[in-house]
Structures are given as C-alpha cells and as structure tokens.
Partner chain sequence: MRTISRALPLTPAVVLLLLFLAGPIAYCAYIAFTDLQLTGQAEESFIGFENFRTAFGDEAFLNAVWLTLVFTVVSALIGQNTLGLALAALMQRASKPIRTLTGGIVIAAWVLPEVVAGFLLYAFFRREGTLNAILDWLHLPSQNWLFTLPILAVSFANVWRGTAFSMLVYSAALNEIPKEITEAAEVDGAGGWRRMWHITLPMIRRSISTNLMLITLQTLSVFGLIWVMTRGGPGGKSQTLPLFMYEEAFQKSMIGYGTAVALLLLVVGSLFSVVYLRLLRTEV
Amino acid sequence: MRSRSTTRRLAADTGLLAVAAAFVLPLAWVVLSALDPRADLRVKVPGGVTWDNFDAVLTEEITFTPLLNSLLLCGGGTLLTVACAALAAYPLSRFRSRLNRPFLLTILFATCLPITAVMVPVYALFVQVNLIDTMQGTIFFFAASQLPFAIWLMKNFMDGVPKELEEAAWTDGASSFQSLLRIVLPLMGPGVAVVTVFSFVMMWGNFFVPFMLLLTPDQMPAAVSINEFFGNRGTVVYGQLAAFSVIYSTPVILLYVVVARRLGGGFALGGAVKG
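Structure for the listed sequence, which is one chain, in the form predicted on its own:
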C-alpha cells in the first residue's frame, strides 16, 4: 500500500514539474536571450553578457512611443472599465429585481463571445462615427470588451460588503452614490484591485483590437509594434525581441507589485457591524 502511494506521489510530482518547466523555460529564454549577443531559439547561458540588445531597442521609435501609447490606451480603458463596472454592479448587488438574474446571465454570455466575431461590425460602426484611428475610440472599445466580466467580478465582491453599513450612512443623510464611494468601494479594495489588474492585463496583451482600429504607426501600442521584430522572410532578431519583451513586461509586473498588498488583504470589516 505504501509503495502504491509513493508511486502516485512521484507521478504527481513529475507532472507538476513538467507543467512548471513549460512555464519556466520560455521565461528563462526571454531573460537569457536578452543578455546574449548571439541569441537564438535555444535556452542557453550566454557566453558573454551584454546590454547591446537593450541599447538597440531603447529608442523613441521602437520602445518609448509604443509603451506610452500602451499606457494611455490600457490605463484609460482600465479606469473607464472599473468606474463603469462599479456603477453597474452596485444596483445589481443592492436592489432585488426579476431582471437581475437574466441580466447577469446575459453578461456572462457576453464574456464568451470571441472578439474576432464582433470586429467587423465594430469596424464599420467606428468608420460611421469617425472613431476609427483614434485613441479615444480604441479606449472605449477596450472598456466595452472588458466590461461584462468586470461587472460580474465587481458584483460578487460587492455582495460581501454588509448592507447595514450603508443603511447607517443613509440614516445620517448620505446618498446612494456617496455610500458607494465612501463605504462600499473602500471596504472592497481587494475586489477593485482584482478587477483593475485583470482589466489592465487583458488590454495590455491585446494585439488584434489596436491592430484593427488604429491605422497611424505613431499611435500603435507596444503589443502591435513588437511585430516589427519579425522579418518578412522569417528572420527574427531574437536578442532584441527578448530585450523588448522584458521591457514590455515591466509595467504589468509593477502593477502587480503596487496592488499586491490589496490583493492579499481581506475586507476590512472588523467589528463595523456590531452593536
């Protein structure tokens, strides 16, 4: 019996190691190739460490302008998504209606739609309303595409905040909007952080939407400009591609670091509803 249990444990450990290697090896290739002057598709320790790949990509045209465009698009889209999701989730969480469940199911269905299925009518609509090749139009579509799942997440987190706290604020003369801003959102800080990180990461890695809606090269985000490292005949500058990938990943890593404490916390309710 013990030998069978040991065999199962070894098989499970082997499977977990294989899964871990599938994630670690690509990351190791990116880091090592960024420092390797002769990088290729192999994962290897560079014979000589160099910063030449970073020097080659750290230019305004290759890195700084696309990263700034990405920050504007994803930052603006994330702020709009979080604000609209909070306003939409509040009545769904606090007020009972026969339409709540059908509406939530419709939202859940909207999250399953592939974005490629709606891009043709969206492109035609943007042409009609003069939003094609505009940063604000792309921000609006980014927010609209992430809003269904953001509302679903925000509503579930909002359900965990006791309504008694708002009722006490209403007794003191606060409006529903004031109680949302001053009571509900501060108490569900981890939930807001989750929605923020999820929305930002999904927009940051989106290639198809800005590629379709933006036409001017100077407005392209880093998710699209990374395609410039792939030549027409299959040639790839692997070292510069890896260096750009490291720089491109930095804002997402910084965002995780900034919100890490909020993600690890719980709802700071304490004894607020006692008495």
The other form holds:
Amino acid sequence: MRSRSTTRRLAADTGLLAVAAAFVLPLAWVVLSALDPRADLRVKVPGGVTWDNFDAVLTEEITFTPLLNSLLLCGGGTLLTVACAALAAYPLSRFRSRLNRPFLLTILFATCLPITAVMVPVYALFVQVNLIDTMQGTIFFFAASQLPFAIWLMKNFMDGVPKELEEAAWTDGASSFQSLLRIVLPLMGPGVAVVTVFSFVMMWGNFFVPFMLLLTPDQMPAAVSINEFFGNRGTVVYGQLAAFSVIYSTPVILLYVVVARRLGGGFALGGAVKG
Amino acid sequence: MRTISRALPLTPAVVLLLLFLAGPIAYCAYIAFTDLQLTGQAEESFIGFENFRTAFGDEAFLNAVWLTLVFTVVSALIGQNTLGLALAALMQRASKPIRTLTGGIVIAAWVLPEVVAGFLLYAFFRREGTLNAILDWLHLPSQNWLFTLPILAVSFANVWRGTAFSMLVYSAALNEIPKEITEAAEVDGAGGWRRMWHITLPMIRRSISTNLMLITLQTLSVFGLIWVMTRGGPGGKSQTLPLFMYEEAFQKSMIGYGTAVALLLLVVGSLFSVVYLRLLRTEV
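Swap state to the form predicted in complex with its partner chain from the form predicted on its own:
Okay, now the whole complex, with that chain kicking things off.
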C-alpha cells in the first residue's frame, strides 16, 4: 500500500517537473540574456557575466522616465480606485437596500466586459473632450476600468468585518465615515492590501490603455516605451532588452510575492471567483 | 433622506463609472452606426447598419472572426483549462518542494507584464530561438514558427501566460472536496481516471463552468501579447478581432467601422457575462 502511494507521488512529481521545465525556458532566457555580454534569442549559459546590459539601459531616457511615468499613472490610478472602492463598498456591505442586488449585479457584469473593445470609442471620446494625451485622463480611465472588480473584492472583504464592532462607535456618536476610516478599514487591512496590489499590478502590466490614450513619448509608461525603444528599431540588442524587461517586471513580481506570502497563494481569486 | 445620505459614499465610484465606462460604451453604440473617420471629415453621418453589412462581406473580418475562434478554443478552452486542471490535480499528490517550485514558475509567467511576456515568447518561437534549438538537438525539423504557424505560436503564448489562473481556480476547488469521498472511492477500488471522471469532475463542475467563462472573456480581449509577437501578421494570419479593430480604426482611419467591430466584441462579451452571472446566481 505504501509503495503504491510513493509511486503515485513520483509520477505526479515527474509530471509537474516536465511542465515546470517547459514553462521556465522563456523565463530563463530573460534572466540569462540580461547578464550575457553576447545575448541572442536562445537560452544558453552566458560566456561571462556582465552588468553592461543594465548599465546601458539605466539612463533617463530608457529607464527612469518611463518607470516614473508608470509609477505616476499606476499609483494615481490605484489610489483613486482604492478610495472610491472603499467608499462604495461601505453602504453595500452595511445597509440593506432593494438597490444593492441590482447594483452588485451590474458591477459584476462590468467586471467581465472586454475592456479592449471600448478603447476605440474611448479614444474618440477623449479627442472630443480634450483628455487625449493627458496623464489625468488615462488615470481616470484606468480607475474606472479597475473599479468594478475592486468594489466587488472590497465588498466581500468588508462583509467579513463584524458589524457589532462599529455599533459601539455609533453609540459614541461617530459618523459612518469615521467608523469606516477608524474601525472597518484598519480591521480589513489585508483585504485593502489585496485590492491595492491587484489594481496596481493590473495597471502596471497594461499595454493597450496607455498605448491608445497617450501620444507624447515623454509621457509614456514602461509598458509602451519598451515597445518603442526595442520593437521599432532595426537592430535589437537582446541583452539590453532582457535587462530592461527584468527591471520593469521586478516591482510587480515582488509585490505579488509579498502579498502571496502574507495571505497564501491565489489571494487575488479569494473573493472573486467562487465557483 | 436617510437613504440619500447612506448612498452618498457611492457617488465618486458611480460618477467615475458613468463618465469613463458607461459613457464610452454608449458612445460606442452610437458611432458604430456612423461613418466617422480619423481625419479630414467635418461631420460624421448616420449610416445605419452599413458598417455591419460591410463587415460580413469583408474577408479580412471573417478571417479575424475565424482566428479569434481558433485562438479562444485552442489557447483557453483546450490549453489553459486542461493544463490548469492537470496541474492542480497533480499538485494534490506531489511532494511539497516540487509543488511550490512548479506553482512559482507558472505564476511568475502570469504576473509578468503582458509586453514582457510577448517579448519572451517572441524570442522563444523565432527562427533563431530556443524552440528551434531544442528541435535541432532532437533532430526534428525546425521552422520559423512566427511565419508558418503564427496563430498556433500566439495560442501557445497565451497558454504559457494564462494557465496560472485556471490552476489557481482548480486548486481551490479540489482542496474543497472532502477527503472521505475520495478515500471511500479508493476503498471501493475505483482507479485514478475513473475517480477523476465520476467523482472529482462532477464535484467541481461549477468551478469548471466559471473558469471556462472567465478565461474565454480574458482571451477575447488579448491585444498586447499578439501585437508584440506578430503585429497580427504575416498577412493577417494571426489577426484576431481586437487587432483587426485596431487596424481598421487607426491604421486605416475608419473609426466608425472599427467601432462596429468593437461593438460586436462587446456584445459577445456581454452574452458571456450574462451566462456567468446566471452561474453565480446563488452567490449574490
């Protein structure tokens, strides 16, 4: 009996390792090429290790300005999303109303819509109202596109905070806003962290939205500039492309690791996908 | 009065959603019926269903519809879904270090920014890339995948990037099956595949339908990955609907026509969303 379960475990391990080996190849390419003085398109052990690729891309034009733009766009968008979602989730979670159910259904419906499809009309609309090629316009759109999911997650997390804790504060004369800020949000810290990190990661990796709504090269976030710098030039220096990819990806990988460590894997799905 | 003050915190979210999400959707439904162009035209005029008639007579559009179907079926319904379920099932039995390692690698592919994932898989599938190096080493015929079979290359890219989602959904679902049930089946002598088919799959069927719905919607709106890898080419051989829409609207300046295609995409997406909501009916 014992040997049979060992065989089964070995079979499962082998299967997983095979998939892991296939999945790791592209990742290995980017890490190894970033350190390789003569990188090409193949995965290979570098002849020597060099930081030249990183030195070459760590300039204001290639790295710092686009990353700063990304930070402004995604930071602004995330702040707006989290603030609006927290405010909106409060009445949905705390008060009974006939309108809650239709509102939540609409929100869930909007969560599923393919945002890619609205980008052409958003562009046309932004041209009409002079929001095209502005940071604030892009931030507003980012926030609106992320809000449905953020409200849904936030409401589910807020439902987990017992109402009794607030009632004490209410009898002491605190307003709803005060109890949200002082009692509910601090108690659902991990939930707020999940919504924040999830929104930020989604915006950081988004290519299509800034690609459509921003035009001036100085305003481009890393998601778009990486394409301009490397995709449109005749000869591509693959080592530098890999180095820049590593720099640009590190923040979101780190954020994911930190949050997943604290809350267990698959955190982003916890409140969202209950099948 | 109390209702109004209680609903007040909803205002910022509702205003944002109305202005920047509902607004564009309504505008989309309007310009899809006009001949709006990017340049050189004073007033757009209402042309009824003309854009849609053009679309269904346009071979490039029908090609994009077909490629979108292939892309969705191959990469989402078959690739991500099956591989995600297989990974989740194997993880139930595998030893912990290997489970953690594989999970980490698959999730890393998912967390990477879309454009970076596109570059990595471009490098992987190029003529001089890793895939052909491995094929050479095995003495198998190599080819320029991005040129001969671009739709298959981008489909595999989407499997690489998206499988983690299905894996996480199914891992959560499998963890919720009580141990006693699988053990009882084992005692009764049901083998691995039969247990999977008769016990596990029926028990997680709600997760399966939810997952299929969500990954279909995600796959329908993939743009950056394909754009970076092939730009929809060569000759439209990997041009799915989002790329077709972009080309018509911006490279050919036919905003009205591009928007009509976008509206079709939105309608398909909405139908899927409604089905998804019905599946979740008991939850809200």
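In this text, rigid core is short for the largest set of C-alphas that superpose within 1.5 Å between two forms. Numbering follows the first chain given and starts at 1. All values reported here derive from a predicted model rather than from experimental measurement.
Here the rigid core is superposed, and residue 12 then shows its C-alpha moved by 3.0 angstrom between the two forms. On the core-superposed pair, the CA position of residue 254 changes by 4.5 Å between the two forms.
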